[in-house]
Amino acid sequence: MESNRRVPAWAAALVGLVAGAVATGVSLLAAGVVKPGAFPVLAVGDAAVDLSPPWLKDWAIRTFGEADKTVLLAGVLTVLAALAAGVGVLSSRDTRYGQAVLACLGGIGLLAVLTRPGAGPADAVPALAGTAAGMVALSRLIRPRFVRRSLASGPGSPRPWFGGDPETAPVPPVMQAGEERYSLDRRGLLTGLLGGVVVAGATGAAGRLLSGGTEVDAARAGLALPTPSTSARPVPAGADLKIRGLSPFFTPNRDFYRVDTALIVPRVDPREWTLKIHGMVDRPVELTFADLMRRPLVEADVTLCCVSNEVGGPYIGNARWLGARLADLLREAGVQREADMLLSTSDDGWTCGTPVDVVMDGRDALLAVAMNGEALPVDHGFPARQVVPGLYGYVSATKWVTEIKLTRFDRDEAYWTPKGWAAKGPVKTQSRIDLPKPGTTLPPGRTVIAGVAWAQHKGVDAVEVRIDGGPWRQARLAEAPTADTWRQWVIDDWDAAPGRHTIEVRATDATGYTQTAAKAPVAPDGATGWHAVEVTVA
């Protein structure tokens, strides 16, 4: 094979990114045809999240909060263009060096979608058709085009590689009359480089449009929600203090936290989907979701809460929620004595395990497809999820779900368990402060202290606040229309004296238990302590 020694390192680490930008593209428009989750980056991010230690995803939850999966996927691809760019410079000695690298790359791409839950055969078309486009583009951009050239000049010419044309640039004055040199065709070596960009564009555009996220949206849009066949009850009135700055009773749906681990959010067509209840029932069942709309719907307001949440933490929000209930439709299943356990899937493979016990018990526990008035945003759920109040996410909220195994806690579990997480998973009663913010520095007089509590199928009976480790005061209780959301409270009579203060809170819930000052990580089953924040006034 020829050499391409000649080729700079600079130039041959272009030609690797190109090369690799090419088997991206050329991987994702296969994914668009087959499926859009045999999209090898994908599968390589997904599978990076599930091989993750617990104590990395916490810290990740942590740090970059939401935007973690962002941060995950820019990494990957970063790791990947830094690879591709080192498969350029290892080309620029042996082309078939660079194709090897390639080719385990791409069998680490395959391996990945291989693995993941519900892969097929056809699946690994796009990480062989990703690799193939990229070793060609490699064969061919790394090729050596070099222009052949007699000594023409004297000397005090400059290089030709550096500008001039390469046919009649003088040589430098070393060079013997007769001698030839050879220099870097850079215009041809650009226009390739600007082909390969062309093709990676082009063929990952396609690849995102035959994704069918334009279709899903659409769909979406055009969905008209059916009359509730029963209501949820009326907000009271007092139920939201409006303060400024304190979370509201309903959070809006752009508010809304999301934590999962879908690192591309799942684009369900709600005219190809379906849900399958089946495992221990004595008669499996499979919705459409035209099927779906046609039940009886029932509104609710339930609260959901992450058990990653720290105390204090953002991952909490109060919603109304629209969907069958998912009691009628087990119930039509027939569950069989012995089963206690929902295995329940979502689109993407995650799985979730939640008691038979706890959706049977009468609580408003949903099939959802709307939240807010409006079809599930795509990020929870669209077209449906699962909604359980008094239940942390991990064990009850599958977004995008599909199927619903009647099982046993001891014969199967769901995903987060293996990794350390509580099988089961109640909501533990919680309190946090929203205003004065930490940190902040307040005038000297009267300050309002105000937040929310929760405490899930229980309700919260009373908060309390205290300042600098003096007595414990009552706040004042919004209304709240059932148990299963949070309730805004506040303290507006403060007297902030100069000087630096610390505010804590506690609630008690309808059982009589006060939360404990005991802290406690998030994991195995949901943070405890009290929420205290630090303020300045002067």
Ligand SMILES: Nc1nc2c(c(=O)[nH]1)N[C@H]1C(S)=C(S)[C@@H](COP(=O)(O)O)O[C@H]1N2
Contents of the next structure:
Amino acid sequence: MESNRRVPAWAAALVGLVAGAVATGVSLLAAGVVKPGAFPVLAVGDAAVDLSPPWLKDWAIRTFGEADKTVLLAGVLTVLAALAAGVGVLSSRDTRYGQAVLACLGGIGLLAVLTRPGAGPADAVPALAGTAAGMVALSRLIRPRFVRRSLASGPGSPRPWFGGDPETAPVPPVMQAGEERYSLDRRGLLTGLLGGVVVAGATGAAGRLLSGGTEVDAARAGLALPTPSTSARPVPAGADLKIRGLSPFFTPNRDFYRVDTALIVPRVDPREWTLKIHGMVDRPVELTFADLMRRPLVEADVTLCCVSNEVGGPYIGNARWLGARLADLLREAGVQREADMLLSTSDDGWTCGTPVDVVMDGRDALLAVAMNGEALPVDHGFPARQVVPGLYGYVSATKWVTEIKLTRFDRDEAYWTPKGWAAKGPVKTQSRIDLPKPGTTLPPGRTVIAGVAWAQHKGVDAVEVRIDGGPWRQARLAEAPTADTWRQWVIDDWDAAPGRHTIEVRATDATGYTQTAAKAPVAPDGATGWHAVEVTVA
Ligand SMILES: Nc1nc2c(c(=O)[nH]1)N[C@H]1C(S)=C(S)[C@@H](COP(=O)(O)O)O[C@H]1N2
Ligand SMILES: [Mo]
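Same protein, different condition: the form predicted on its own was shown, now please give the form predicted together with this ligand.
Expanding to the full complex; the earlier chain stays at the top.
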């Protein structure tokens, strides 16, 4: 395509970008119709999460915290935009090259979509439709029809860029002559690009609307929570010291940490949700959400924490959960003697391995439907998730859970195990200083030191604090309703003298174990070491 040579690189890049946007918009629309999870951009991001090595994931969680997914999606979109611009430039040399690269990109999206857990043939539609739309947009836009004679005189208006058959449209004589008498028809280019942007925007918005899950939000909002058959133990009045800056005893849902591998959280309609309990059981069970809500529901206060929480880190929260006892459900299914693992799977294919004996030992291991008095927030597993006191979330707390398979640890592996995390993950006794905040400057005199300590299902017996490596002092412990929650602690008579100070904390649990000073990283089974905070008194 000789004439294409005169499309300047920046215009060609813009054309590529718009064609890419059209492809993305159309595939988003198709995904809205077929299945939101079949949006290829998302599938590529999901695949990137699954394929990236553990150190990269740890680094991403450490660096971006809970924004890690936004950063990843932004990354995928940036790479996509760069590639689309490249496709535009290539097309301005030879449209076949551009089209070929575009087809390859579509193929990658298709592959990602089809290899997602639970993908069916229909999931191919968004990737195919998007690629086709992108190719059409590219071929329409990259024709040299937005170049025109710079010396053109008379009323000749620029030829239409979109619509009209480029093969039959008359080629301006000057172009045939191959003379360098063209300049960019900015208006033609602009209308072309605008048209593409409109198509991309409209299809994209429609797609978002269709997959937006407004129905799920409505179903969640309309849910009436049954009264518990067993209420939580009353929370002692002294459980919350109500000190400003200290984590409250109950973490409000909006402040509750979120950790999962989902780029866009699964929106599961409770009317379509079922839970299958199968594998090494005598009587496989399939439960609907209505079945679950009709069961006796137990209320329990449980502190959930993440194995990726660094010493002193934020990935911990305490909530009041309402749910069916997993042990009852398992008994109904009849767990066979050799089964020692509950392999649970979420709607988006994530898996989690929980020891059967832990779930059956009488603790409040729940299939939860509510958190702090409301239906589970979508981010926290609506309509149902597991909660097991005493285990890190990655081995217990499956959100959007749809399947529980009874199996054996020597036969099956959950999501994080082959990626370098321990197959079993009991929570390690830990403590954190919330006040004073690290790095702050405080006035001299009486200063409150306060925080939380946890040893779920064992219970915290003591918390000690020391300053500048001096003698350990007993902190005053707030009460807790059970051993399954964290406990607040406080030292309110530290007389802070001017200078720099290091405050350290350590907890002792009800088994008599005192936190080790030895620092261990979060992988493979949880960090150890004492939380230390440095402050300046001046
Ligand atoms: N479906 C699903 N459930 C999941 C995870 C996940 O990646 N996917 N992550 C687990 C981990 S590692 C933790 S720590 C808890 C966090 O639960 P939260 O996000 O409600 O705080 O969820 C667990 N449940
Ligand atoms: Mo976690």
